[in-house]
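As a starting point, one isolated chain is supplied in structure tokens, in the form predicted on its own.
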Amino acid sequence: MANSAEGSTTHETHHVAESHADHDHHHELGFWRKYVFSTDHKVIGIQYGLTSLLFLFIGFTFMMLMRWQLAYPGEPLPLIGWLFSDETMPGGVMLPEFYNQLGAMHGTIMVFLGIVPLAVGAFGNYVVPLQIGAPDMAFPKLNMASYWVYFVGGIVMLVSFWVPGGAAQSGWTSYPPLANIVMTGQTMWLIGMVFLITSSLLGAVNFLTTIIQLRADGLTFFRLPFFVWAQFVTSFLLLLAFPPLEAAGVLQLMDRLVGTSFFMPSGLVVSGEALDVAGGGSPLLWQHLFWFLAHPEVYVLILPAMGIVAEVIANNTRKPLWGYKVMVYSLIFLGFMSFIVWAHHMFITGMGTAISGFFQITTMIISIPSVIILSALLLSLWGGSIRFTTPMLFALAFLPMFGIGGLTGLPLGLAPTDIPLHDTMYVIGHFHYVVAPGTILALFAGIYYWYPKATGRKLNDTLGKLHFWGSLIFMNGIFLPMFIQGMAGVSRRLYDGGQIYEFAEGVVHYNEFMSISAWLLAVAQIPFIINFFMSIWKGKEVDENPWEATTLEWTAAPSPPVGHGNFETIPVAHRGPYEYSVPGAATDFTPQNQP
């Protein structure tokens, strides 16, 4: 009866908002109701698209910005060193608190304002509902207000490196005491902040609805596509996990305007001077806060990156993924435990044996989900007819990468391990491999894979492998030498790339070679940006299912899906979502909506 009850009900909804569609239709909206304030959840998954790769650009310069400095300190930037003002670049020259900016403006940039919109903001709201099989998103006037407010996060953030003092200058993490004295720049960041944690628990809400309420006829959980559970898991990390974050802004945000001390400790000393403030406060509770969101945000990145590998893999194989229902619980597991294994980014703050040892051995038993999945994957890909694909290539890099990434954050889960190696440049190498050489990877195999969904056409392939190779080896380039320069003591935060210090004479000249990787890999984004903006008007024009794909988003709408209801017809489930090579079928691919 549950079911049955169920059914009429993700029924009624749609009839609801097929009504709402026909109406849409009636009624020709105007260029700023359909295109800038869009309710149209594809509308708006290409704006938070196009607005995250921009701010992925944005980020990426600034990173560039700090390699010539890591590479040539003191030395003047030639060519655009005369952009910049004599308060952070003098004669072209980086100063060290310009320097400081970049580093905690890219950090930022690149997680808050660039892959996690990505992943969730743009595949998320263009996929998913198109993957059920539901007209659009379950609260329509959210999803815009989501995109907004992001958008308007993401413009104080850059406006900051104009006000005096220029930008945050306390890393990414922005711990006090240091970030409530500094100047203007960091009030700026936490409103930032504020903005952006808020359009993501927009964008949880809604996409939690959406899934449980507007699934298609017959589309039981364990019939949904792994993308699909990848969002659902990473809408309840947001959810729970970004609250406890903007209460600490709010608060981070009070001790700065107020006078207050929630962070704030007794009898510090600045300048010389002691500090007037209450006092009190704790620099400790910062971290418990920001960590206990910021180790969830790690797999808001990863889950999104799993799913678009997973359709990709399955899609290019020709056969099912292996060990679907062993891949949805694992998924599920990950999520719980990443709320539980927070502080061990704090073994260095002293904590007692007790508690440390708590949260080793929580990290040890988070790692074995992402390896069943990684396996899983692996496994997929034994007895498969692979095609490879541009996607199929971003995807299947995406599995060294990431199993890089993890393995080498295994000491950095262990104190007596940890502890050398905390704050060195090893973290910046396991961190990136997990985000850029792994997520942003899966990210390209997702834009090469739905752009034809979006636009009826498909990207150049001959670019996009170029595109892969040039990022692929430059990204290496870029990240490997960092281990040995970690394990040498280099610390992440010397604005000189250790030069001055004995120890680091031996691991000191790898900065040049990772300087022009990186560069490099800005050359390298250039057949994709040809790509990406070409192909809308010269790509070649594909069918509605180019890869010959089983799920709903290829195989009941149009390519590229036309109003606001998606499906000429409402979609039936009859399936599970990989019935690829099926003995006895006339096709090696049975579509979920086939009767």
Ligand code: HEM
Second form
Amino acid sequence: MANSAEGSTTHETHHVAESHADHDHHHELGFWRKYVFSTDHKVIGIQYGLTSLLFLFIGFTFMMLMRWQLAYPGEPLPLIGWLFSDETMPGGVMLPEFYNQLGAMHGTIMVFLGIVPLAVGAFGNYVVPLQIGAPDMAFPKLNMASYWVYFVGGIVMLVSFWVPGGAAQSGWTSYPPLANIVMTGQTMWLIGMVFLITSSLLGAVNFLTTIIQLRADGLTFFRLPFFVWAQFVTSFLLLLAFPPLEAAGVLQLMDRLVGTSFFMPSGLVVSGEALDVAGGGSPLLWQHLFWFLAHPEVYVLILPAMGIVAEVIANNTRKPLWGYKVMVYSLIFLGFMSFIVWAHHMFITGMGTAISGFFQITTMIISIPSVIILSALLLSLWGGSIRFTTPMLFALAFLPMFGIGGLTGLPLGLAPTDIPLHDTMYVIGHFHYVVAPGTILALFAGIYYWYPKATGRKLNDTLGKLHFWGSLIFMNGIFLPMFIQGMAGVSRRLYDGGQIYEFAEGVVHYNEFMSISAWLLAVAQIPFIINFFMSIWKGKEVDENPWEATTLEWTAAPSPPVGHGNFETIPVAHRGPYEYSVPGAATDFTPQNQP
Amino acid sequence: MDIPYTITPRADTGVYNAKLGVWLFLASEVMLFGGLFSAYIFLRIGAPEWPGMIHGESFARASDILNVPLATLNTMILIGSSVTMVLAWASLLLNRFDRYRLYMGLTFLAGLAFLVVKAFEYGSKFEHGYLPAESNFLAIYFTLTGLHGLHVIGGMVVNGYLLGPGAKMWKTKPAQFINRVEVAGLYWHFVDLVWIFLFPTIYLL
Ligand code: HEM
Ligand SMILES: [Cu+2]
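Alongside the form predicted on its own that was just displayed, please also present the structure of the form predicted in complex with ligand HEM.
Below, the chain from earlier opens the complete complex, with every other chain and molecule after it.
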């Protein structure tokens, strides 16, 4: 291939193990450099994975506490209620302020500290270099930095619970003027976000450079696994959508600390007193800047999930993906479009019909590529001899769950139907269907699929299936009733779940059922946690390619891959990513690196 | 283990890793300042007059408050420093390390001069009680020029490093050192370019 002439620097060092001895001055890495401040993408990927799983657990715990208040408003929390301070839950009864803090931090933690770091930081880091036949990421030190910056951001967010007035309480969207006038916690939120944004930017630059520059010989763009494509487009979204939020964050920090009025309109009165600010600012400015990030952000949440599902489906149907190229084109188109739909979150702000019309049209257009990708994945099942492995179960469940989430988004994308539904539980139902039974199930699929590569052992299937059915059923138990509550008019973010409203009478008692589902969902994670740790020692040992897959991470690297450099020999790609069941081939899978 | 294309460009993309990396980083920087400029436009369109009332006094033009001659001087300084930055890089290509020291030194000093002028400008604003909290015009002025100033400082840290301790690399890995200077130069030109947008939009329009 074209690059082999120039690339002599690396391709000479075919035997990584040998070159180690020659010029690797730190080949005897100490504990700290090996496991804590490592520059190896595999270690960093695992660090991201464990940290983000921990944050997912923390975010989920917040919600489980809130669900007690929603199911039994004003009743003291049994068993563990006494653990909380008088500022948060006096006598075990949750204060409204604390409810708001938990809500804001649940959203923030789940999105920015849980899903994205798991989907991009963990899976992207671990799998992308292996799938493209690269010895590591393009900038290993930057990679380490991005993990630690993320870590610090997470700590700042958690610590904010202990500053005077507690953590941020204006929702994960932090709308001003409210977010401008609340206590210190919001400042901590902004500082934490600056860290998280910086981490994402470093990561995005690294992923893009890696994918563009470090593809193995013969691995052209249209031979990349769909997962790599998904990470590629995701990185572009992170790279270009996050900075405007960073700008907005800086402006909000100025408002809070220096007293400027970027987001403060003139004549604002708070608790009967006129605020002493210059005024002339606009709360809507924040919403525009925020959603300019946050709409692309929702695709950051879903695209890596689609990538994982595509890998698992191709592998377990034993046939090529249906319409791989169309899927890639849809992905790219989706990436572009996601930058011009943001104001569909703002239909009730009085933007005017022309602007509103524009965003309704773009929103309808962007749903086309999403539907194409989903349909292609669905059609890929057709005529396959499906193996119902544990990862495949999660991947299969993703399809209808994401379908529900996407379809319920359509009425939200049209102003006439969105206006009554905006800020109701319906919206909460919509996006949780895409992110929870959608993305999270896909991420589980990824864990079950790649765990053997990372550890050399398989996760237990019985426990896996228990985990799967529990998660699927209870997630639906939580989120399905939200649509009905929302259509009845119940707003989101209500401290009592809507009890004081007469119109909510018929649906407010669903809250108990939903809360019990949430707690049972926690129980359903126990088999997973046991499985995850037990299998490190007890899992069935596997060879390099237990799933009989075609892509390079399985066919060219041992399980787990070589410590530094991944491959004993840097592979060369000779074919596309999904050559399953090729007529005339010796096996039903033809590895990408098979000449 | 060696990462491919850290020094030599990859044939089919034509760039080495760090160069692609810095271009991508600059793309994100464009979005950062793009977001800030949009905020400026958004607020300005919504304002009845611009700069408007400050301390009970109504201003019709930005140049009535801001010091245009000083800002013009700063524009010259930054453009000049972009030129010396290119010359520094070119000197290395010609294997003239002495010249490199000279031009990189000048670039660094230009950055310093820019900041000193800026400090005078800020100082006289503070003296008049023109603080960011007084009006959205001043808020925009301080925030945008302040963030730009931080970028200048960041560039000076990099340039200072390449001039001082980082220059040792010229002896051991000259090709990589030249790459580093080139990449630092790309960033420095960007910082220059941002100012070239900031100057007319804030001071003149
Ligand atoms: C496929 C077509 C989709 C359409 C047409 C769509 C449309 C919308 C609209 C119009 C809203 C605003 C509703 C309102 O506030 O009144 C919304 C909210 C939301 N959507 Fe979607 N969506 C789609 C897919 C997704 C996906 C894939 C995700 C994430 C993985 C997602 C995540 C969200 C989130 C997080 C919110 C709520 C943000 C908040 O207000 O807190 N959506 N969606
Ligand atoms: Cu959206």
